[in-house]
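Only one chain comes next, encoded as structure tokens, the form predicted on its own.
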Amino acid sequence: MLINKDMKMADVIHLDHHLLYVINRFNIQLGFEDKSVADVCAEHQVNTSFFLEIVNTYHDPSYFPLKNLKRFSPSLLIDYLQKTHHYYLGIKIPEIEQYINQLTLNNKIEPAHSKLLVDFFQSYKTELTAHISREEQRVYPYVKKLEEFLSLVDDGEVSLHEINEYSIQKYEEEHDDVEAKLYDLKNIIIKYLPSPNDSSLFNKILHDLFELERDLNNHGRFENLILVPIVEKMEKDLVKKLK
């Protein structure tokens, strides 16, 4: 069942509570009353069509409308991707870190096993932070600059060397797979740590890791299958106009 603009936003949460954090990324918070998706989006000045494509992609793994998503502006997609970055580093990673710290502080596992888990998680956190920082500092500003250039090109204010310093192809070449190490982290807990007397904290950590992995997979699909082709086309369009 796909979500549509006429559904009540409250019913969307009842249908799939995992979407709550996705909806929050549009600066939409709880307190929907009986308003429809379209009404809530209009109230928060959110593009309803873009909102629906995003939430349906998260709701149904088989739903990924390449053609529909490619028609939205790069700035709109980047704004959403940046909000997912804030969710990862500002909410989800600290939550997982807090659970891991509880294991250590409460002596739920042996010190050696605790150190293994903490060290591996900190290594992953560092890798994810570096990955996000690279996108925030290099890729997204480049895309926005490219979009700006396309709007200014008729005024003769752009030259090719200004975009030759970086290209989306370079991003593809250096784009690392942050999901692979996450899989290894899950396996440490599932396969290699001794069975604890109380599995509740382990279960919470695993649940959050699986949620993060699912989110990261969608994030990567948006970047690789939507953002990259859009930017490649923008680069070609700009080169043609300049020539």
Second form
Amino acid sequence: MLINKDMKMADVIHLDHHLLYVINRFNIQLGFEDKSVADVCAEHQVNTSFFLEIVNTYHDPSYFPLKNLKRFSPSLLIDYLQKTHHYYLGIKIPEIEQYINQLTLNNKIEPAHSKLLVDFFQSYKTELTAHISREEQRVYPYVKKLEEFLSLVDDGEVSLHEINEYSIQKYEEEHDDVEAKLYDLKNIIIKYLPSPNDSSLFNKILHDLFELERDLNNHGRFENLILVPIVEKMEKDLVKKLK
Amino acid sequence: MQRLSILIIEQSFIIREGIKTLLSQMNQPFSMEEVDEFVIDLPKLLRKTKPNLVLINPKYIGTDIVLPRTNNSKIIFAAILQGEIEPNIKSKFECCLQIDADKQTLSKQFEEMIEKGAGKKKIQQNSTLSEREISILKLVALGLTNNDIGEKLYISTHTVMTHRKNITRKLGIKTVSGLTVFAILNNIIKAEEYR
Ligand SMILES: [Fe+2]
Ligand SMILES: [Fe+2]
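Okay, that's the form predicted on its own, but what's the structure of the form predicted in complex with its partner chain?
Next comes the full complex, this chain leading.
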């Protein structure tokens, strides 16, 4: 079932509570009363149709309307992607990290094993941080520059050297998958660690890993299937404009 | 899983939808061509739709029909049955879908059809590593590249890659660091050996 603008925001959460984290990225917090999605979006100056496409693609992975999604402005998209990055590095990763560090305090778990997990997760964190900072420092500023140049009335102000050293094709080539290690970590915990006396802390970790993986999956699709083609088109438009 | 290309000849909308729901719940990828009226020229319809599974309500093809079989393309014909049906109709089909059966029975009937369509029984995937795979896993976990491993074991890099794919499939672990953790947990390498 797809979410529409007339549904009550509270019902949206009842339908799929995973959306809570997504909704927060739009600076929308709880306390929805009986307001509709459109009302809540208007109240927070959020573009309702963009909001709907984001929650629907998240809610139903088989729903991914390329055409609709490519209509949105790159800055809207980048803003959302950036908020998602902040959520990963500022909230989700520290949360999982805290759980994993707690494993070392549990004397029922072999210290060598908890150390393996701590080290593994640290190396994942480093990898994800590097991935994200490459996007934020290299790719997004480039896209913003393109957008700025395209909106200029006077072509004389376009300074090509600022954009010539990068192209979205480079991003496409070097954009690696950040989910593989998460997948491994899940299997290590589910299948290969000796059974713990009490699984509850592991359950929390697994729950968070599944949640993060789903999120990253959606995020990656936006980067590869939406951001890349939008920017490719901008690059072509700029070449045309300068002719 | 292999994608099923299904042709269904059945008037009831509810039954067609129900079959789709069941297949999606079984995580079976499929595409479905739907015909909701009496079929006069079945061979032509088959040529047009190229299915590998045909679900037919026998009422809609006539009782005297001979199902077109060809040797080169294997098509499974299954009857959509409700209640008691004459055995001579039933015998024309490879499989039956008893639509008044419960969910578990229906899923089983579908699994049978899918297996017949694939031409072989599902083999239980063996997930234990062979000795060769363990020796390769060990070298991967120690940080050797595919090239290094090939040289060390006198096999081609391509062969190393094939082994690695199998290891990943069997263990459900994709990355080198994941394989290293696995190898330490299973005493294939010692933690001190690593790095
Ligand atoms: Fe990203
Ligand atoms: Fe990314």
